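For reference, the chain that follows is the form predicted on its own, supplied as structure tokens.
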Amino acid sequence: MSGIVKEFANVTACDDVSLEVAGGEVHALLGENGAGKTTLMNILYGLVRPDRGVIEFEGRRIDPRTPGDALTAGIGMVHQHPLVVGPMSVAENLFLGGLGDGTQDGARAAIAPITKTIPLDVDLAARVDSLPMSQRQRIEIVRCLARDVRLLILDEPTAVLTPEEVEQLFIEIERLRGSGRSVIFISHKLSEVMRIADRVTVLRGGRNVGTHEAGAMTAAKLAAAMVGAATGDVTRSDGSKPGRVRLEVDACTITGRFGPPELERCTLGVRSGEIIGIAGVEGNGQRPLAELLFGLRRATSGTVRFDGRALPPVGRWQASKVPIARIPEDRRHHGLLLGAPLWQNLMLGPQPPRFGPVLARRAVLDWARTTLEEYGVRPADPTTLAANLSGGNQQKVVIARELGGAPEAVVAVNPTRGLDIRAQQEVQERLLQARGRGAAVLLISTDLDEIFALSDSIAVLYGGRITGPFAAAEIDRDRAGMLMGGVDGG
């Protein structure tokens, strides 16, 4: 790729990019949010059409409109969001990315190849919408690695996988290198890169800052190159204690459509100025518990109480202005209405300002640039929509608009998946600085790293059962891990 630009409203996203993937090679691009790196991708992939460039692949100049046209050239690209379609089932899902028939045994004929390595571990007629993210992004790695593709693009493949899943998809990045296929491996995971790629390239600010040999390089040395300057980490402890518990889960029960529970007489209670982790891999109940602490999802027994006082029924909290700010896993689907301007998007929250009965243009727009400046979303253009920013720019969004008004408990599912190294910290210490606040915060996630650095408190999700909370100082990585595995170390 050579001399790559492509400018947005607003946002020059590639300025004057060039790009060189060698065969049988994985070559690891890296970046800020907002660097380029996805809309570089997405034009290579036929998704988005390069304002100005040249694209070679193979010997010979493409023009990939499509994706179509990128896939009859050899080149697949698996997304950071699923490019799935939710009411339909797996099979279906499957057909239409051009494996098998739209049956079960045509689906499964035609993927037998790759869940060999890669179990797909999904019931084929289940509807896609009501599978996790990290199945829905499974079906997507499966069905572009069944391509015959000799260009593969992983966009933060890993992000929804478990450790076990992480290492099957690495040992097939592997037997593609030795096939002679090549990858490009975007990642904010630092440890990834340095394992499985041979070069990496550094987007900063929509340009090409520099192609290193991975074994020449550092974490550090990655790290400050995306950034401009070295990176620190967030400090957890601020030496307070905390006080009253203020959000509580009483033997709160969620009887599954089919099967056993989702949740089972889950019991935990968060105290003001505390951060308690639940730690659990994805699919151990997750959801069903955001989604009750959110007020989407009703308990078939049990009850939530915030202040000693029981929530109000779904679809009221709006309405009753529970001062509890909700930082969902999907940003796209559940964070954000994507064709609104940011301005709209912000005045969503939990505790909006207020402007009197008629609200003043220039009064709201003044209030969101500031806000969007302060926790650093670029553009900070409040007109923008928001469905024009990076993702990790439009989790900031969510951020700002959730954590801006002071709220006196937070949820937050996932809340630093898919960010860069800078904007992970910015949002971990967006969450320890509401808890110093007296905020009582609940940090659901799937990265144990994200748990230790962050709770003071930590308990596991696995099987809808919850084991804990535990002091930080009494469990180990160890402890933790085997009960993510439905094992009890004592």
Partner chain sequence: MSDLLDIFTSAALYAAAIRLALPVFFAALGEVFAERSGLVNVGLEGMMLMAAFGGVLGSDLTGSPMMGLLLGLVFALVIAAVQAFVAVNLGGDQIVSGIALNITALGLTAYLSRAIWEGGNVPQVNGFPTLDPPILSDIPILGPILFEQSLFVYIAAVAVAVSWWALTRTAWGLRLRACGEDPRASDSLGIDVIRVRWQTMLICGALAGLGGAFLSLGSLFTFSDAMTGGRGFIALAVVIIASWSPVKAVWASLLFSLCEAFALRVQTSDIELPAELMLALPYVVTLIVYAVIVGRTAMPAALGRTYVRE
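Numbering follows the first chain given and starts at 1. Small disclaimer: the values here were computed from a predicted structure and weren't measured. Definition used throughout: the rigid core is the maximal C-alpha set that superposes within 1.5 Å between two forms. Compared with the form predicted in complex with the partner chain:
Relative to the superposed core, Arg437 undergoes a C-alpha shift smaller than 2 Å between these two forms.
A displacement of 2 angstroms or greater separates the C-alpha positions of Ser89 between these two forms, with the rigid core held in common. Relative to the superposed rigid core, the position of the CA of Arg143 differs between these two forms by 2 Å or more.
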Second form
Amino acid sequence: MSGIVKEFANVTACDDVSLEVAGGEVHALLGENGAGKTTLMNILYGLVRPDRGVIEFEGRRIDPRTPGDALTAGIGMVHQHPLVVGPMSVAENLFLGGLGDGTQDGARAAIAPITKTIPLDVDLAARVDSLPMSQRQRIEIVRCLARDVRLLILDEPTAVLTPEEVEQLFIEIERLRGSGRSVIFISHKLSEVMRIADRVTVLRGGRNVGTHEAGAMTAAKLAAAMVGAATGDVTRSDGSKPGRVRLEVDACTITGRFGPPELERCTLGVRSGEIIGIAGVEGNGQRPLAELLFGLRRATSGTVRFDGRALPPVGRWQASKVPIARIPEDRRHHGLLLGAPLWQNLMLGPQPPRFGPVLARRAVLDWARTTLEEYGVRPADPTTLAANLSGGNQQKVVIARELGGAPEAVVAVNPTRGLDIRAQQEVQERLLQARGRGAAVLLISTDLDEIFALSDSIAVLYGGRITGPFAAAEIDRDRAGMLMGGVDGG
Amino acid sequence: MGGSFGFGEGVGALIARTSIALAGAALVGALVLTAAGLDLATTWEAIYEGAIGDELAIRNSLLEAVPITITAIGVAIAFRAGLFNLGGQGQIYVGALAAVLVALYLHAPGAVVIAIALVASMLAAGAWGGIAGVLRARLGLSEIITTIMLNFIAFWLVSYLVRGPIQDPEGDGYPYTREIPEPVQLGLIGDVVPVGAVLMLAVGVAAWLLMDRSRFGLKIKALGEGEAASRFAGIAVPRVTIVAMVIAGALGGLGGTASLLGVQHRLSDFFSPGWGFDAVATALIGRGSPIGTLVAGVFIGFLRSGIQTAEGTAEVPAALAQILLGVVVLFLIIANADLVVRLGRRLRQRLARGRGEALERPA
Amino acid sequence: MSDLLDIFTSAALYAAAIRLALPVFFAALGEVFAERSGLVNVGLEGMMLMAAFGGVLGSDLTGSPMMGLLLGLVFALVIAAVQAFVAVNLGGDQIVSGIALNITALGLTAYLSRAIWEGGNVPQVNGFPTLDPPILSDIPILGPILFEQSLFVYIAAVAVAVSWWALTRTAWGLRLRACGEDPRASDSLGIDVIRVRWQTMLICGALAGLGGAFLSLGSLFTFSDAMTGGRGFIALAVVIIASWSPVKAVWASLLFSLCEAFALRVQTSDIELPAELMLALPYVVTLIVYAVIVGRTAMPAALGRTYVRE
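Starting from the form predicted on its own shown above, please give the structure in the form predicted in complex with the partner chain.
Time for the whole complex; same chain goes first.
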């Protein structure tokens, strides 16, 4: 690929990027969130059309307009959240991808040559949305290989896997390399890249800032290349003294419509002045737990209490003055009204100031501008539509709205996902400030680094059950990793 | 449902897109007229004369505009809550029914009867619209379908009443009621401006205050922008849904009643010539903003009235108004479609680059 | 009471119900295709109206109802093509464009019928007569109900079978449903979402056109303004009640039309029931059934959402 340019509404995702991948190599694409890795690969796979640039594959110039074109040329891609049709069976999905005839036998026959090397231990009749992410990924890998793909793109596959599943995936990648195929492995995790890649290309701000032999690099050098300037981690002062329990989850169970309960007898208490981190691989109950704490959903049994009083449904929070800030995972769907100006978004907060029955426009705008400036949102213009802000600034608006009224408790779910490293630090510092002010903070995150950087105590969510919390000093990553995979290593 | 129609965008873009759509519709109109073998200049003059040529024309145009505009403002408010109120037609009938019952059977001073009739029509039609709101909020029924069903039910109900229990005994069997007494009829201010037009203006201002200057208006708009985000923010989504539909219904009833008391003076089963659907188009052209809808409604009233008059004077087909209405909305959708908006943005960026300006990159 | 019993036991009621069901059924079947692929098409009413008009125009010009039917289908397909272009290619709001097309079709047919026929006096034209197939129509009771019908009933029967087979038993049907569940994943799997959705929208136009053409050429043999009378919207409700299944759409449209046929029978009988209130019955019943059934059916996950690639 050379000279690839792609501009979105207000971001240049790829700015004159060139990339070369050799046959039979594992080429890692490293960069922060938003560095342009996924966009570049979506271009290669025909999901996104570049504004400019040339793609050559096996000596021929190609112009994949659709994923179908890319597959025909021999390029396949497996997304982090595999793009499979959830309500349909595995066999049907394989068939939609051009394999077999929709029946189990047909599918089995079509993938037989592949499953000798990469086993697909999946029930072909199962609905895809009932399968764990690792199996969905494997379906996609097998599907690509059966289409005789010579270049396989893996888009941050490990973020949704347990440590054990990651090992399995690496074995499969080794086998692919052994069979002469090329693999592009997208990640922002240095350790993984150092382990598996032959060469590494680092993207930063939509530009290629260098391709290196993995053997000749150190993790520290790659980190510096990825981030640009050296940045320190956030520092957690250990001086805070946790007070009494403010936010309590008491034996909460949520039964799902199908299958096992989504949450099972979860119990947890968050004290003022502490951060409890909930680690876990995505899809293990984070969502129902968050919805429970956000007041969006009721527990089948058990209660959520604040200062000893059961939480009402969220519609009554403003009226009953519940001082809990909520930072949702999906700011584009839950956090913000993208089509509305920032001042309106700020007005949706837990405790916006009163402006009288007829909103005095100037007073509202002044208050909104002050708030935006205080939280470093750019532009700090309250009439800008939320949709026109970058991801980091959107998240700052959510933080400003939720933390602006000095809440006494904070529930945050993956608050830094998709942000660049500076925005990440700012958000994390805001959470630490809230803790310093005496707020009870509950942090649900699938990013283990974030959990360990911020938390005073750490619990693990697996299969809808909570293990812990343990004081941060009493649990290490290995132990957490095993718990995340459902193995209680004692 | 819904999505990319571009409600609540900036005034500049709104005016630009609407102008483009109007120009496109004008072009289609010119094509239709030419195809019909009409001379454009004389046709235009006839329409213009018919719309605002003299005091009578202006009065008729305003009268034409009133029911459509008032109903359309209700539709616009529902739009901003993300609701498609296609039930204007039924709400107009139910509102007018309540008003005509008050006007015919309540014996009191004219002004008192008028006031009670207006309130009664808003209550009845508000409740009618509220049915669709409740069905949507509590059971998840699409208001697109339920409001249409309610239209037919309201229509046949009125049809039954004006052919039976409240039919004019001296009406030679026509399906209409007696005429409402003179003191209850809405007159003119001066010789030109109908009282209904003042009512229309008042509704526009009140709707603007509600949507742009009140907390509840914020909630309505929030709901329209995103149901998930609104629920997350603690907005009582069912309540806002129901209230928005009640407001829409009440304004539909008020629109019908303005025509009942001001123009037709009796209820018939051919009372509303499709105002409910014209109102939907009007609210779309007004882009869901109360003031925009007010302007669009008055414009459409003048256009329709002009074309109707021109049918007599210059043989302009009356259906032209209907075609233009549909075409304007179609062009507006195209101007607001995802792809077009994106292409426009890219074009502007290209132009900016062409002028040597640096591309702004978000921090 | 015995009069009511007479109505319910007369074959004519059920024959009329089938006749009245046809336009709604064809439109609903078309909508099943569109919605299964993720498109909401509120423009059914406009498509039907254009086809009803085109049918009369074609039959009047050529004297052949078959040519009328063809012209009607072409008119409906034009509307479908506009809808597909706006909703599929441009990613415009599907519901608003359907509404706009309904309004345009209403105006256009009213305008053209006056421009073509002096004073808007649309003539009676040659249509499709009621068939009287030997043997079949001699079957007691069922014969007159099922077989002494227009050609369109036979077309409808074939259309149900073919649609059911195409949607549930073919590769194309599977791809189509995938587009309705998750267009992005379908795209990634190599399915041409735009192409599939164009196909379903055109099928929808053709079927809604059949329904509209039946109204004019199969039952009234002329055209009048807004003669579809909201049947396109009834069809939208029918699709939901039928939980997006072609076979169930038969029963759902019959439910509506049976009420309508009953109301019309009452109107012409000696029964002392207010005819106008009876005519509201089909809408009341549809509304109630919709309220009872909704939420128990799973709609295509991506229904009504635009899908435009970057």
